[in-house]
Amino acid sequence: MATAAKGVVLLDFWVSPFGQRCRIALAEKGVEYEYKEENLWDKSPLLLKANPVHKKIPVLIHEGNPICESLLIVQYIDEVWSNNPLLPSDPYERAQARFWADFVDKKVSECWTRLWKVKGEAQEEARKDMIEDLKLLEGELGDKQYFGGETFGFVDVAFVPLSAWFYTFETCGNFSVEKECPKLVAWAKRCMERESVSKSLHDPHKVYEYVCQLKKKLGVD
């Protein structure tokens, strides 16, 4: 049952894995908030004036306050609301999340951009570096029911919006994730079991098309 929370707006876009992050710990935590649409070709003056700096979404507005960048966003998500914790209490571990979280973010999204955006030599590197990058999250994985072990938590939040990317890499490419890190794909899987997940990501294929547009528009087709 979602819970009301005063002043609670996110700024995000419907495809965004990131801000995809930032809608399954709100549902995680139960937090009610009103969701507005932006249009990354025309920034909204809200926009502009909560995130100056990056100009980018995510943005969280809490009771008038911008938090931005997506695993920051997240992390105060989970120390504001308190209920199902997303990060582990011992230090540790709480670093460890925060390290892979962090991997996802400077490895895997960086492959991920270069996946789609060149081609022949430069992307068959890019194919190398997300399997390597894939294979890196599995090994942590292990045969664990969530990162964290058996609690939903930071990391698969921070990972599973990628997940719906998955058709895109393996059509850009041309491999197979499942075929490559099957435990990943089981996770994945799990995962979207969860209502706080599956109400959050996108049809895959949906994905797909999004990004073919975006190379049209970007004029890297």
The other form holds:
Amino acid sequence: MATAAKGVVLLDFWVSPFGQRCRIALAEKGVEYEYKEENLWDKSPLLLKANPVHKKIPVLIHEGNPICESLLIVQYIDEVWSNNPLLPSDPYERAQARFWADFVDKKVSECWTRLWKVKGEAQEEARKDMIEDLKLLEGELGDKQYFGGETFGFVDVAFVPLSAWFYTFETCGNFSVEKECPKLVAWAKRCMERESVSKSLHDPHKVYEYVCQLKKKLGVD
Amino acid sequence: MADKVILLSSWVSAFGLRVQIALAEKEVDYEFREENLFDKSPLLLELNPVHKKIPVLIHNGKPVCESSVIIQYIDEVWTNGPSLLPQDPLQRANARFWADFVDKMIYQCGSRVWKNKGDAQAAAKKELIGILKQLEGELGEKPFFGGETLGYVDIVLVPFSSWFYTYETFGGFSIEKECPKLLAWVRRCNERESVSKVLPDRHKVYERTCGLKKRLGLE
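What would you give as the form predicted in complex with the partner chain, now that the form predicted on its own is on the page?
Shown next: the complete complex, the earlier chain at its head.
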């Protein structure tokens, strides 16, 4: 494969929350890596070769070996670089962390796609679902500092990139995340105090601008 | 304290069957409780309030949900015998990738084959064959996806083989013709008791699917 035999490369897209999970995990571990920005409308031969099945970012290339799917990449990073563990050591706690990270993907990500792509009744339903899903996450957070408890962990990494999309959800869905889930907003602010997070996430207004442009490009308006 | 393990599942859930195979591979004694998916038990709704789905593993009173999460939990708690997941992080990531691929692709595509008709069914059939060929490619010349022994990807995929006859009959095609290596792999998996004792008969699955179609008004 035409890439460095050693070292770490991340094929990514600036606003992708899935890519940001990987950036946060690498930063938490203090791993140096080469960031390669992909054009999603003109994917590089490297990306297509590294992820022939899904042809999607992010892809982590470690010593020439590609790893795909953001949550799998984060777990791989956690297992290879064992400082600052992201997953709990107890199997039951680990199962709970995997369950909630999977929930973010199965429910919140799916909902968000509906929220900005549809209108009318379908959008109203997406809004209701989104609020319900956010409240479930808030319930799981409870009074903990982080989803990981006292320490920033796997579920925090999985979910925090979507906090940069809260403004977009609110504007598209016509609701307030702060009103519905104040604890989540407080948690997001707490996460942003970490350099790994603040340096990886983009300004919510930039994210919203991007979605507006994307909507125009896809003729969804 | 002896472990108390209960599995809330259904004989006809490919996701539940995976967990049964994993428990059998680890020789874990457990109580199987059949759920009526049209009339879910209060226990199921209490233990999986988020998704309200089976399977749910209850280990000493604590619930674990989502089949792939459950299997990894089983592998980490019962460390007797061979690991279901590889030890090496890269191989482990690869195993998780293909298990995730099975999860994302087979159930929804296979369902479209038996739920739809005409063009929609033809498209689903083509897609399903593509998916199975990709899996066959990943298997390659190995006896199992896990290499020499049954592993995580094998356990995640093999229950769907009980649905192959259903897909073939509704879709009008032969999986053996399209993916002979995959069928050989299915037969190899069935040489293991953990698999053969758990997988339902393909005709029973087909009958049940026919009944489900009627119930859903999809005839």
